[in-house]
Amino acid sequence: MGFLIQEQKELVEMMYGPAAEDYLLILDSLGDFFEKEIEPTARQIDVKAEFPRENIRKLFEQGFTSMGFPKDFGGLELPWPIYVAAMEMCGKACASTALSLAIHGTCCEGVRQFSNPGQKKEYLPQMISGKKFAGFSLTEPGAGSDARNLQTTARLEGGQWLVNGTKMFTTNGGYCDLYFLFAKTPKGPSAFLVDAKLAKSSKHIEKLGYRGSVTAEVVFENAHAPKESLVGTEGEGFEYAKKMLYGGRVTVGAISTGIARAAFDKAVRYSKDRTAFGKPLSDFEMIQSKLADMLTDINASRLMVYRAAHLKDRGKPFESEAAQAKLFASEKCLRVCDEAIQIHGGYGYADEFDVHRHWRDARLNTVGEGTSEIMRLLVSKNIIKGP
């Protein structure tokens, strides 16, 4: 099965019509990378908690995450449903990647959001070419999903930022250039773009899963960093990380349903392989049953995040959108990759057919960048609020 399937092709087409024919080029070369470069790479980067850095240059030099940003700072300038597909490739080839150069990807979009022309300038040609990689700093150790109790803080003091404080569960920390990190300042929280050489300290937190995607504390401690290191308007950090994450959120979604495919894809390659009472498993009728559910549960995963996806790109309000995607293609691919351990039987919890990886990756998914109670949460709140 190639990395670009045939339903992917069919939503783009139903998209984008005659123009549809160039972004497929795009992707189909890009999934011909991913299947050549990428994948063989993902089961020895878990095994050894190894950070992907070469993928991510690798990916960079394909332009990657320049897919989305204007050409005026060497973007490529595609609708980002078309970078939307290809992060669910890159989810199936390598989670771990995947993860990473979205966290990334979204820390670009806050600078292209929010800061000032000057910034612009200075970070996001270097930003989405690979020149500055990025992490994103925004969770404390007693503030998760009440990401407004902010502890670590940022005051001026002759001319310059005194950050101070310990952020945790920072992707990329350690391994970045700069971190788009939010802060208290006396206005409220604030974003601050900050080199990632200011922090005292980082130390890497082993996982579960995304084992090659770095999870760091970050540590800051009398931390000197420029005034022009403020993002935008000083109080406004907060709107900036809820809108920031609305995207990510879509793109959790996308790699959600690409590590569920990737487990459904090894469940039907065993279930033909696999004899059992004198047969293939896959003619036993519970075990088609699964892989229908299996299939369907992908196949609406997908529809909701690529739905969402193009609400953003036509600057359409999508925060409940993103949140129902997310929330759907996380616990979907859950449940996939759960079935997919079944359909091996004691294969899938053994290391050799290396189906335990994409159940391990996929748990992250339902309580990073908001907790499937948050997406509820949030989903309700528009309901009640209307349209």
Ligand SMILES: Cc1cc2nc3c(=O)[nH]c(=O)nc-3n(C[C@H](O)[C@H](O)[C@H](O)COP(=O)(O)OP(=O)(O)OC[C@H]3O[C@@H](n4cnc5c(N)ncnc54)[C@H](O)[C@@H]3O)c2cc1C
Given for the second form:
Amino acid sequence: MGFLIQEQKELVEMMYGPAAEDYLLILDSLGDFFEKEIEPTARQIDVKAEFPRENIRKLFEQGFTSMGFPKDFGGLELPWPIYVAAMEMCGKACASTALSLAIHGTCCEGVRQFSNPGQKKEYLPQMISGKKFAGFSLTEPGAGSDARNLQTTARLEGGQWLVNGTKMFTTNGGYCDLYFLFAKTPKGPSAFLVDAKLAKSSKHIEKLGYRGSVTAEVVFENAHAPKESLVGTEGEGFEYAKKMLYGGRVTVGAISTGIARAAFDKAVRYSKDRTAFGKPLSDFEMIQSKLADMLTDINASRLMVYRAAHLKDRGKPFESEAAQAKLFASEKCLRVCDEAIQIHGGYGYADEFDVHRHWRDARLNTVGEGTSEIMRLLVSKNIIKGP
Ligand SMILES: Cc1cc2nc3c(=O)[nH]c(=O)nc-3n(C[C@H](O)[C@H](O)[C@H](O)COP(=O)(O)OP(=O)(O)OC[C@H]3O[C@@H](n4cnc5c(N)ncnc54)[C@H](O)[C@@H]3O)c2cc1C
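Form predicted in complex with this ligand, following the form predicted alone:
Once more the chain from above appears, this time first in line as the rest of the complex follows.
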């Protein structure tokens, strides 16, 4: 079986009919790339907690980040579900690489949707081609789920924005060229695209999983940003952040599906290789039942993720669908990875078979880009009050 699996091919065919052939050629070739070039690096990246700079460079070269962007800006103008299918494979190959690129992709999408024509022309081609790498800086020590409680400020002084405040958990922080930064201005929360050199410091945060993806506390102290760094309209920043996160959640759902599939494949292989009581583990009904549940959850996750991506692509509301997809895929991914460890017995807990890496990576996905609790709040708000 290649890296692009049959279930993914079938969904692409279902969505695009005859046009699927071209998309599948692209995905198949990317799948080979993930299998040969990216997956073999994943274990060492985790063990050494090493930023996957080389993987990111190679994937920029492959046009990974440009997939969903307009040709006018150097993009490949592919439908968003095709990018999401590629993101699933990236998550399966190396979750740290996938998360770093997904966050950068969210910043590219923010520039595409909300920046003015001048910013777009200057930054979007450089960002999607990888010449400028970005971090999304919303969360603060006192503003996580309660993102409206921003304390970072930006005020105009002498024709420049004076920025002060501390950002928490910025993925790519310290390793990127630009921050898509959110700060309070006199008219409310506003968005800025600023040079990363403006930050006074960025402190790396050690963590359980996604150990190759960098997460940093980023401090701005009397930083002077050009007046033109404001993105869109002053006071609209929170609306922009929310909309960027809708897309981001779909990509986290895709990464979760990929991580779960990686753990599942290892569990299937192990259950056939390992014998107990004179027969392979896969002969035991309790193991078969686990595998059946795992595959069902993965395939259901994929359907929800691709559907949310399809709605986004068609310009339809997808806030609730993105939240549902992220909620379901991330929680199921965690369960699948947990069962994969169980099927490996003691060897699953030990380093040898690498399944605990998937569990450790999966553990973030019910927290990052909005926790499961916040996803449930969003979904229920849409049920009761409407979109
Ligand atoms: C590895 C990593 C990478 C990240 N990357 C980024 C990034 O690139 N950019 C960025 O801006 N942020 C990033 N984050 C931050 C992430 O989005 C936040 O951690 C997350 O939104 C939760 O915020 P918090 O940690 O402050 O938890 P809190 O908001 O303090 O929540 C703590 C607990 O309380 C629950 N809770 C809070 N409010 C409610 C409520 N109303 N009802 C029920 N339960 C509630 C939460 O669900 C959670 O279980 C990252 C975090 C991590 C760990």
